[in-house]
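A lone chain, given as structure tokens: the form predicted on its own.
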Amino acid sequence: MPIHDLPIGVFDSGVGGLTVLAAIAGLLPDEHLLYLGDTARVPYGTRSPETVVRYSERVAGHLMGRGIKALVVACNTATTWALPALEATGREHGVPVLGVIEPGIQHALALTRSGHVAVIGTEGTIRGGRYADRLLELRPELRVEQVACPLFVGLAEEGWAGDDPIALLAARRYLAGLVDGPDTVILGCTHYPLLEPAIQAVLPGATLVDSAQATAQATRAMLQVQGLLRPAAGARRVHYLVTDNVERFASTAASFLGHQPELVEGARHPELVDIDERDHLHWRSALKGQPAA
């Protein structure tokens, strides 16, 4: 199979990365897509950095083993801790790797007028500090605040999103310190766009930055530079993989995929897969031309 006809691999710890998948699908309608939600291990945001790297390498190894032409890490926590390792292995394997943090940062910098930017995310993402460090590296004069909102992931996964009263109560509790503060707020978790109405109700004067669209644009640019864009040649394929809770994934996916019926239909029948250390070993050994132990 020609390399440009291989799918784009996208992964997240759960269903949140589907917001990124939907954005990529909308911007690149001819591309095949392969999504893996590591639902057996969600959430990544409360895990140690070492564990996040280990899980991410296994997931990436599984996708690599199936054959992909590019890898999008649609998880902020995985991007925070595992991106350097995945990028290094991707370079060895000839597969470009993109995370969600840099595209979101660039979009936020283009939007802020006051120079006061906030980042909300999981405990792991906020603890890692990658958003704040990068923002201040690019614009040292910025005022950057960070707030961990760990319950937001669970609310989104449960479908208690939008203007749900529980989501609104959680947003008020977490974001009270940001009221009358930043003019730009980065949604530093791919689950958070589903809670946008609640977040916006608490921070009505702030512009919310969803990295999904920015990541989709960065994905297109990356494929263009690499000469990997798929020409319009027949219908695309979209395939979903999960490591647990097939029924839950299928019932929740529609909320994240928006108004793209062909994406939702495919998500109703995800494939259950098991990933373990051998996925990473197969990936690494393939680079050396040796069988995995």
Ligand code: DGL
Contents of the next structure:
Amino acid sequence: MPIHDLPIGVFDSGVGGLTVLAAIAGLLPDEHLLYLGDTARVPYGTRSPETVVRYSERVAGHLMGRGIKALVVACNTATTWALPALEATGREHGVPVLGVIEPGIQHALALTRSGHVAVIGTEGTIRGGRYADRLLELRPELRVEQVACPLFVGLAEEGWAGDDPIALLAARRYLAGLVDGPDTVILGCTHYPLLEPAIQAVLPGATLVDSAQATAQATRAMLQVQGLLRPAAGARRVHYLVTDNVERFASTAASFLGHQPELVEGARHPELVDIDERDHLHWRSALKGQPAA
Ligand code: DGL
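Can you give me the structure for the form predicted together with the ligand, which would complement the form predicted on its own we have just seen?
Everything in the complex follows now, all chains and molecules, and the chain you saw is the first one.
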């Protein structure tokens, strides 16, 4: 099969990365897509950096083992801790790798007028400080605030998103310190766009930056540069993998992808996969042409 016919791999700890998948699907309608939600291990945001790297490497290994032409890390926590490791693996196997942080930053920089920017994300993403470091590296005069909102991930996974009263209460509690503050707020977790109505209700004057669109554009640019875009040649396929809780993923995903019938159809029947350590070792050995351990 020609390389450009392979799918783009996209992964997250759960349903959050679907916000990025939907943006990529919209911008690149001819591309085959392979999404993996690591629902057996969600949340990533409260785990140690070492654990996030280990989980991310297993997921990336599984996707590369199935055959992908590019990998989009649709998870800020995984991008924060594991991007360099995943890029190194990608280089080894000729698979370009893209994270969500840099595209989101570029988008925020283009939008802010006051120079006061906030980043909200998981505990891991905020502790890792990649957003703040990079924003200040690019524009040292910025004022950058960071707030971890760990409950948002559980709310999104539960389907209590949108402007659900519980989402609204959580947003009020977490974001109280930002009211009348930043003009630009980066949703530094791919689950958070699902709570956008609640976040916007608490911060009506702020522009919310969802990195999904910017990441989709960066994905297109990356494929273009590498000559990997799929020519319009027949319908594309969208396939979903999850590591646990197929039904829960299917129902939550379908409600979030409501405006994209083609994506919803695929999400209704995700495939359950086991990405344990043995598979990972097997994949590494197979790629290196060695017998599996
Ligand atoms: N959606 C992910 C992120 O962007 C991870 C959330 C989690 O698993 O804690 O950070």
